Amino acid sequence: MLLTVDNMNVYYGAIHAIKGISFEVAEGEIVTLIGANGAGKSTTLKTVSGLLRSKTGSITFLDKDIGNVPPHKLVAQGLAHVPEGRRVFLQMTVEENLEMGAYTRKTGADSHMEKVYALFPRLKERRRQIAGTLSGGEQQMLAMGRALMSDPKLMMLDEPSMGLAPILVDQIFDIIKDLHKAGTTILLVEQNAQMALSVADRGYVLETGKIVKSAPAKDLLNDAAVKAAYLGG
């Protein structure tokens, strides 16, 4: 497994967030965690990238325990995490945004930008251009292409769709295929369940901090309790 995430507990001061969970993500999935807002979706993502800590349990990346890891460390180590919210660096043109992606590269950082701007040509459109002049979409794009940059092994994308309008979540949804198909393995946190299952090898659903079920993406899209809580059906 690439990821093994075992029995996590997760506090903020008095409230426990996050209740013994226990999950993986093999090479070359896509998985998805999908729940309501305030499930623990964020937080867990969170926890593995080593932003929060876990009471008990352990997280095991390429067969090391990085629970004590700091962040940084695991960048350089091969997990890349795109925040909710883009987090982009907004006074910086896009170009130097994916600089900063490639701090933990000895090499290879001029390739890596040119198959980023495959990717998403409207960066290399916007290349000089302030990221905090960029639409929603286009820093969406951004905060993506940034963490590429450091050639990960494992992508966590925290609400890639969030405040987009729907003809830029499909085109979000469609560069995540598209990543899928060059081989990176995704770690999907997503409130749009119908376009994160359509798109995921497997999910997990999360409630108040646990795992209530898990199973193969196209069996919790026809799943009766799944529709009715989180698919609109």
Ligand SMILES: Nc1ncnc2c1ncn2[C@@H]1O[C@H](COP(=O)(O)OP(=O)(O)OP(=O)(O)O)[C@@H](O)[C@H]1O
The other form holds:
Amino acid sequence: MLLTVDNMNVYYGAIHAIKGISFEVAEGEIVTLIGANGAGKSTTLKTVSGLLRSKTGSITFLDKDIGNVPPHKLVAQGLAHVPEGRRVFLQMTVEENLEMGAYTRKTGADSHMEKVYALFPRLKERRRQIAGTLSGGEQQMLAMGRALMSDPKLMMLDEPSMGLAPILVDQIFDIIKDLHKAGTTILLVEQNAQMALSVADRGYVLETGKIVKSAPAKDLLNDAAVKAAYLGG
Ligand SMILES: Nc1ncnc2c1ncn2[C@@H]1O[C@H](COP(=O)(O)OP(=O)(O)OP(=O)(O)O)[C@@H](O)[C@H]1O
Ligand SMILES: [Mg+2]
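Since the one above is the form predicted alone, can you give the form predicted in complex with the ligand too?
Every chain and every other molecule in the complex is listed next, the one we just looked at coming first.
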């Protein structure tokens, strides 16, 4: 397994946000975590990437226990997290944002930038533009492109489709498929369960901090309870 989460429990003060969840991601997979607002999806990703700590259990990435490794070291080890709300550096240009994403690299940043531009031609056109003036969809592309600059083994995406028009949602998901074909393993958090399950190999359903279901994505797409709760009936 590339990533194994065993018995994760996360608290915000007295609030028990993640209640003993376990899940895994194999190399080459797209795994999705679906769930309603407040289910704990973002908390789970933040805990894997070291921004929050689990009180119990273990998180294993590339055969190492990463439960106490700080976030910047995890980036260098191949774990990239594109947070909710696309936090790009608003005052910097597109190109400067991408350079920031390469800070863990000793070599190869330039050729890597060309790969990112090949994936996101829109970013190349706008490489001198200040990120704060990009559209929402372009900022999402930039956030993903910046994460790719570290050449991650596992890319965790938190709601990449949030707030985007349907055509841009399709584009973002096409890029997720391209990344997957190119060999990147992806852990995808989405409220857009339909889209997420249609690209994923497997899925987990999170409800108020607990995993209530885990199955191949195509089975979840046909599951009556999942359909009723997350796929608009
Ligand atoms: N900093 C915080 N302090 C206190 N409670 C928090 C904090 N962050 C999240 N929570 C609570 O933890 C629970 C899980 O939140 P989380 O952000 O992980 O949900 P989510 O599944 O990502 O939801 P959404 O789909 O709305 O993004 C929620 O009840 C939320 O109110
Ligand atoms: Mg969230």
